[in-house]
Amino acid sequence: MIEAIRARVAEKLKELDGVIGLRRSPEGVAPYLFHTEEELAELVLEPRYPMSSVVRLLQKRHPAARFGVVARGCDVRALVEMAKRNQVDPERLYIIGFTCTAEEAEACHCADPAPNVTGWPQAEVIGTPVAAGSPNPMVAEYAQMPRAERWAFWQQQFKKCIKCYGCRNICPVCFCESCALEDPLWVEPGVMAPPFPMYHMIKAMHMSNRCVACRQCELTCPAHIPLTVLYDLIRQDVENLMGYVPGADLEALPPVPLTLADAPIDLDVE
């Protein structure tokens, strides 16, 4: 698989004006942009990164460059998303994407481990998809937990949080200038954990119809927050309520507007 991607690399540097991939050196492993093919020795990729964030922000710091990205499954999904949503250009984006093994999919209780680069402009898949996922086993389990229990389960996962907010900063679908999860009209400073959850349920209400399921969030979390089960269920109840599944399709529009002009009703006021 690494070779296929590094002379696949190889092939598209001679287009592009870099490829961004993780590359391991003595300091460890960390997102970087080849240029040329002698530094392909050194692309790897493990561990899991968000490189969908590192691809927003290379955009932004050059608007006329054309580049290329090795992307997982969810890093694709994270992509549709913000290419809805203005943060890529999916015009000067060459995804080269990979399929995460079937060991990988259970790891990370990912039920789509496959690449989707249908209707990008310009991509390609390296690997044969896994037969199926492997979804959450913690999401079954509570759904047979009583309403009280459920109550109760969140409760005492809230009561861990010390809001870090490591799993805001490293989602890739969190890119709002200005955060609610600062504003202290609604998320209380220095108070850990809140009496009520306001701060997790800003969160999960902004996940609703953008939550890629790429579980960094929990990942990351130093209180072992089982977060993706919360963005799971909600994310099952916005494709049950609405069919819409996030990073599925690069056409089809979020069902819950971005902003009160995108909203599809009419503001005109006698």
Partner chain sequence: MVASHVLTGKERGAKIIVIDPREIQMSRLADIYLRPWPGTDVAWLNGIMNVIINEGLADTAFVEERTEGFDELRQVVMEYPPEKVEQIAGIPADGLRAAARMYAQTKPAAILYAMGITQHTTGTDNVKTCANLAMLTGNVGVPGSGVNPLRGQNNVQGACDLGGLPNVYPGYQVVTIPDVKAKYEAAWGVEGMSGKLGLTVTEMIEAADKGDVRAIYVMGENPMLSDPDLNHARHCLEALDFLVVQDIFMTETAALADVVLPGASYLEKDGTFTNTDRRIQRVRKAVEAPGQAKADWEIICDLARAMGAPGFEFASPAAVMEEVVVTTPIYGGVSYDRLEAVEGLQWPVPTADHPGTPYLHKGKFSRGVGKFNPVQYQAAAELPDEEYPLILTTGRMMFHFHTGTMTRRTEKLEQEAPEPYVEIHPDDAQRIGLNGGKRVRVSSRRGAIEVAVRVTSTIRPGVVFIPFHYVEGPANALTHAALDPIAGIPEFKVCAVRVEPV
The other form holds:
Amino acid sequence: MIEAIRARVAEKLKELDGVIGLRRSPEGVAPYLFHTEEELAELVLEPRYPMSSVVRLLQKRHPAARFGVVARGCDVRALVEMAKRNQVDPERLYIIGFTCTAEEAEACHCADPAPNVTGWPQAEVIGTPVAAGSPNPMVAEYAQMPRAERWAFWQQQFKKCIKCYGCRNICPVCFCESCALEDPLWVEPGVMAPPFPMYHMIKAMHMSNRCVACRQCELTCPAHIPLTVLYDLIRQDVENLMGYVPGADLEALPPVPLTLADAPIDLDVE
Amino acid sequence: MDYKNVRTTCIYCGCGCTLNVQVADGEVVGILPCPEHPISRGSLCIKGWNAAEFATHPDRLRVPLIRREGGFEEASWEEALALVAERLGAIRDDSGPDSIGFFTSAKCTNEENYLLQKLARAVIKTNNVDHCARL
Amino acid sequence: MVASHVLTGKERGAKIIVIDPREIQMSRLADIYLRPWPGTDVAWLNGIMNVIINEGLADTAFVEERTEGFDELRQVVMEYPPEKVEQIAGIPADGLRAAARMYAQTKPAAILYAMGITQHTTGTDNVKTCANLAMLTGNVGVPGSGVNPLRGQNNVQGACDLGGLPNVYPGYQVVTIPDVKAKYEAAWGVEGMSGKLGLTVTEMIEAADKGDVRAIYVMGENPMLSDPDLNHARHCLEALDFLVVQDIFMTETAALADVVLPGASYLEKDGTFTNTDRRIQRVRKAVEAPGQAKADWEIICDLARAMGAPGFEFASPAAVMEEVVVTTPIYGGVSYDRLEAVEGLQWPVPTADHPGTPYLHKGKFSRGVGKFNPVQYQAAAELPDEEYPLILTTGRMMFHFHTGTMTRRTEKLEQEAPEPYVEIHPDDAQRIGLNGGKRVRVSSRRGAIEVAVRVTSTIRPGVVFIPFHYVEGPANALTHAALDPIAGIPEFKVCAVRVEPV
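Next up, can you give the form predicted in complex with the partner chain of this protein, since the form predicted alone came first?
And the full complex, kicking off with our chain again.
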């Protein structure tokens, strides 16, 4: 797989301004902008980093550049939601998607371990899709709990939060320039653990029509809060009530308006 | 059009979390945690996530300063270091090596701490060397 | 991030006991939380050992095989039955018994502490008592056990390791031993180095007042906010003939200097830091320093040249490390090549093929057998009285680092915690007659500050807490410069204050 990917990246480097991927240097693995074929011996696929956020960062810095990205299924799902919100430009991006292994799919309880590049102007997928991972057992356990117990469960979990904002910082679809989590109107600053349930409910509400289940938030949480349980449940509700699956389809519009112009209210703006 | 991550160690507290400093075209553009690191394990606290911002703060000192009548004045490195060398030498000659003290730093690197205590012990010849470990 | 590892332990079934005058976040996740009076640590630690010995919970095999001085320990701790400890430390006797049983019966068990144990006039006694407790239960030299001090600053460990102390050369080699001095004179190619102990930071500042120390060279420290009794510290620094400060910002200390030299931040230089578990890790240059600012290692080498001193011709920090390892046995096997690995190297690492040492005292203590050092409880140097009826304890918070030089210039940190405050219990707030007032004046025998007030039951009645990061409400204007007689550490965790509404 890695050799096939390196070969395709080498090919695309001839026409692109660089390809974003993971590089293993002597000091370790991290995201990198590859420019030359010689560097590709250092291209690797693990561990997980928010590659879609690097695409956004570099496209914004270089408004005319055309980049490629080596991306997993979840990276592509994130790019889908970002594209809908004008955070990445599909016309200037070449996606070299690759399928996750069965072990990776299982570890992430991933429902969709292969990139879906339908609708992307320039994209390809390398590898054979594997079956979905088994669902997260914590979600089913939680669903069995009575209401009061659910409240107590989250209360106990969020007591551990150290307000690092890591779940937001690493989230590929959290990109607002001014964040409600930092607005003293909504969340009293400097309180540790942050006020329950406001801090985490705001984040959860904002994730409702955009969480692509990449699991980066849970991986980076120093307090080991099972955030994907919360977001999985919200994803289920949004799918059941509104028929929307974030990240699944570049063309489908989210159920919540993206701009004020789309809002079903009379704004009467001069 | 360059982008890379430089792996380094956080400056806030003794945990020693690894930071991936995102550098684009010679400019720090963000920090990512490091999943491979056995202590931080892909996590950071709020200070680690924001450990780059102060470095580009407009208050950064950029030029050596010498106090003259009426306040600080900018000086060249040569002038500033010559003044320090001359004054330290004169005070040592007048009042002995133990009339000079050195504060090394819990925020500076191992190599820098080594060099400053070497300067104190081998050049000035005093053991008046300490830092704020106790504070 | 250490707490993150504690949580991993809890997920695997570990128990958590928190003993702290403040109800910290971890105490809400703990199996047992006890709230002592500040400054009573020896008493309640002895009380825990009293219960362990009396209930037959000591690790007798470990005590017999690997320690000495048990009888003396037993004699001292027998004077601390839980009911007596309750009188001294304010911890309920039953709570202390429960904690003693849980700690002794859960193996392995680790003790984690920070400055709450060390910043006392009895700091050394407190640490010895922690070590006694760990040895009594066989919790030394085994992964997941031990006495684990958590360092407050990123490179406190390394600054100590590399000789940034008045009594030792790099690697804790004592300056008063003639052979050690001779070794360094030979290594550095000089003669006539000092064979007597130097002064600590607090002593140097005191000596400045008397004129015994006339010049101080400060590299990246800010004693004008971190030292106890700041009004006095300022007076002393102003008495100096010559003050040099090397820093990245115009700190409160730099503002008093005769010469200020602009240093590079960690993002602008190469080097190494050593963290709290003795792990030597790389610092890598990411960008160029602003203006004419230079890395501190370059400045020192340039200064040595300006003084005409040889032995400072280094091309890079890697070259400095090559010199360090020659005379520093605990770092003997360190090289920048080996430090490329993300996990770094944990000292002692005596040779190039030594894998490093994740935990100490495995199978054998450094001194052979472990010696119990029984200690009697002594009260703090300044206790509350009618005039100053409350205990002040100072400390840190998550959002700021030390004197705030960097974190207070970081928007996302400053917006969380923009101003100094005092934490006070609702009972005390009522007694003082705060009546919902937002600001108070806190005074001690050394000085007074005005700060915002946070009324909270997470603090013990009779105790107030102020973080020390803030220049506009410096907790250290109040603190007491009483020192531990051995370690020279000031008693930041206990002094007497009065709080009044403004």
